[in-house]
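Take a look at this one chain, the form predicted alone, written out in structure tokens.
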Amino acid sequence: MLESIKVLNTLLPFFYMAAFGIYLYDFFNEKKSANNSKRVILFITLFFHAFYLVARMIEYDHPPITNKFEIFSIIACAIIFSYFVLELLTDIRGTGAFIILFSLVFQFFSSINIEHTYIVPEVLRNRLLGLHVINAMLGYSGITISAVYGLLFMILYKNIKSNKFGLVFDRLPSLEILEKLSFYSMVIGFVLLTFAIVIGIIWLPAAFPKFSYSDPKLVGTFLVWIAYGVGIAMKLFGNLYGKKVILFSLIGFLFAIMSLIITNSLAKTFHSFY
């Protein structure tokens, strides 16, 4: 199995290049043949990436979360999985290149730098921890995709306000659809982040009996979760709509990124396993 893992590790960036290339080609040319085949290529990429991650877990006897380049690969897979689900739900395929590019970059750096490690801290072999991390990555991927759609919304909004009706206007979905895509991605991210938090609450007492709920990483994650929960509630039951939803998505994303940077780099936390 080790040889298969190494082969897939080499091939995955090329799968992502193919998916990115055909989505980008379809964005500029809008050919029916490309529109029909790009989802198939995306599914094949997702399938082989998922197989690769499962194979690593079986071969090395730990979830693929033991170093940052394994995490990069999970992020790449999480982003493309979240987008694939969103595309299936909405059948809107014109924005895929902007999302897949992120997966391509993460997987490229993962493939050229990843370590094939059998010896890791025992805590990192816990399957529940692996499930917690994967759900967290999926959650943050949903938040990231929401921000990307928010950025596309703002670009299109600016072009319309300036009476620029070029390629961006022709190829991107309407402002209303971009708002919905951003909001749906936000909801997907929020739900998956909720799963990650619940799994973490179940797993933490057994793994770290002396842990504290005031841990910076826990506090930061809860604040991000609460912020997005409030935003979703305001959209569903209040007056958050249109450009307000997009601004909330972009500000929420920046807040989430700042929280991750501060808690991972500047604060001491029991999450620092390696």
Second form
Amino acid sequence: MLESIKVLNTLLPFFYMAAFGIYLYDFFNEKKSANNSKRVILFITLFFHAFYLVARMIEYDHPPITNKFEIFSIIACAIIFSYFVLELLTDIRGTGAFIILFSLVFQFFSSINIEHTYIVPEVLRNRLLGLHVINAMLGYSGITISAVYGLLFMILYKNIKSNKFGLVFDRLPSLEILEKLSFYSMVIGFVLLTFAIVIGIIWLPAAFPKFSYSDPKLVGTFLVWIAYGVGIAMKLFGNLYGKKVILFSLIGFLFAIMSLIITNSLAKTFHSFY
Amino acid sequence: MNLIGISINHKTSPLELREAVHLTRNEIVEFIPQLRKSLLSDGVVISTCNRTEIFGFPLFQSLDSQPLIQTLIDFKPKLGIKPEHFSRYFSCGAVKHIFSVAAGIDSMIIGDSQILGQVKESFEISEDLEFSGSVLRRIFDTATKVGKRAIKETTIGEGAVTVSYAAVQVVEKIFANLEKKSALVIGAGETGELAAVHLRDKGVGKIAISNRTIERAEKLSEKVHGEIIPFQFLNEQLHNFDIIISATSSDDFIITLKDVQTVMKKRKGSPIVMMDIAVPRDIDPEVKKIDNVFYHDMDSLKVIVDQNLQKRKDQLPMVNKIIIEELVGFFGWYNSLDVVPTIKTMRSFFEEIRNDELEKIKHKLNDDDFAKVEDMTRRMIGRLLHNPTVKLREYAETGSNIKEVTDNTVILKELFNLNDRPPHEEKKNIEEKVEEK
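Can you give me the structure for the form predicted in complex with the partner chain, which would complement the form predicted alone we have just seen?
Next comes the full complex, this chain leading.
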């Protein structure tokens, strides 16, 4: 099992490179053959990555969340899983390269730096923690994908407004579709983040005697959750359209990233394991 | 092949001359008997707004296309029209030209999708009037195949190449589901009509027409199954539409910046597309500065048209490759028409020898033995002639080189003295050859 894990750890960045390469090739050339085969390659990548994570969990007897680079691998997997589901639901296949690039970067750094360790703090072996982290990662993947689609929306928006009808105009789906993709990803991210917060609220007080609701990481995550919640509500009930929805997604994403950086690097929190 | 043809088109003559010789369907029906009477055994007359062409096989040996030109000029007299305004085609060049026309690469707008249908329709007229032979049918069947292959295998027909269609293409990059959108076309002139038809074809949920002259608006709204917005109430209704295309001949702006600011307030910022395809412009270009207002005028739409035309031009080598492939295939078939009678003559020559020899021994053998000898000689002749027959067919069907086919048939005829065979066996007319094949 350990050998398989090591082999897959080496191979995964190459799988991602292949998936990224074929999606990028298709974006520029729009070949029917590539259009069909790229989804197969993406599925194979996803399958092996999921297998790799499960294998790690079995071999090391803890969820793969015990160090930064295991988390990186989970983020990479979560991003392409979310994208894969979105692609299946919408059958819009032209934007994959922009999403898979994120997974490729995360998995590349994970594969280079990841350690194969059996000894971890007891608290990190908890299955509920695993569920909490995976939900949080999927939630953040959702808002990341939402931001990527938001960015693509803004690029196409600017292109159309300024009469630039080049590659971006030819290959990207319509603004309305990009807006929908961004919004759906945002909703999926928000729901998963909600699960992560609920699981955290159930599990954290039992696991940590020093638990505090005023913990910076908790406050930061909660603020991000509130911000997205307000955005979604405004879109649904306040008739928010087009560029405004997208700006909300992009600003929300920046806010989430800032919150993560500040709470992980600057603030002292019980919620820090690495 | 003695196919001849003439063409007056956008490359050879100005618009007024092309218009002058344009033939309607009824005129073609009236014109074909004149061609049949003294010029062509069978032929096709193609007439569109940009070209009038006549192709066919001459009744007599002369391959001069001047009488065709003169007959057309006599039929549609026009001052100033001269034979120099016509291109002339012959044999392979004529077939290649027909294929190029069907593929849309000879059109004024490269990749024109309507021409293939017009070519098919022209041939159907000839068929209806029994003015089409088998070879001509094969040429036009192949031309249709060329046109279809060009559309399927290349992108020669893709992308908007008219301003009206470019406007619709931009709309499609903004809205995903046009069925749920409503469009307003201001101006019921030619450009407005084209835009309205494109929108209807793209399945826009609701179309409305507004025009100063209500009768024209009614006529267009009937055509696109739309509703009418009275011109004087235009501004009050603007906010109800996601797409506004304006193509009037007004000298001043019909829609001002202030109008659009009001519209966006009423729409709560919901995106709106405004296409100004009028000269001078109908919509204040300042509106493009407003968020979620997508304004485009003739200049910006022309950018798309020019880009798409260039992309179509880039496809020309691929379409020409298809034309050459189909030309090779067609002439392979055509060349094989000469081979069929030769094969038939050769086989009957051998059959006659066999029968002669069998006749000589008939009385020397009993019935059973004769039957055996007869069977054996038939199989022997069959085996002896199998290879030459197959080879001859192969030469004819795979090579477009008529010389190769002719050389082989001539050698065969000389070797077996087939040239002296009765003419009725060899000189079948071309229709019979096709039927035999």
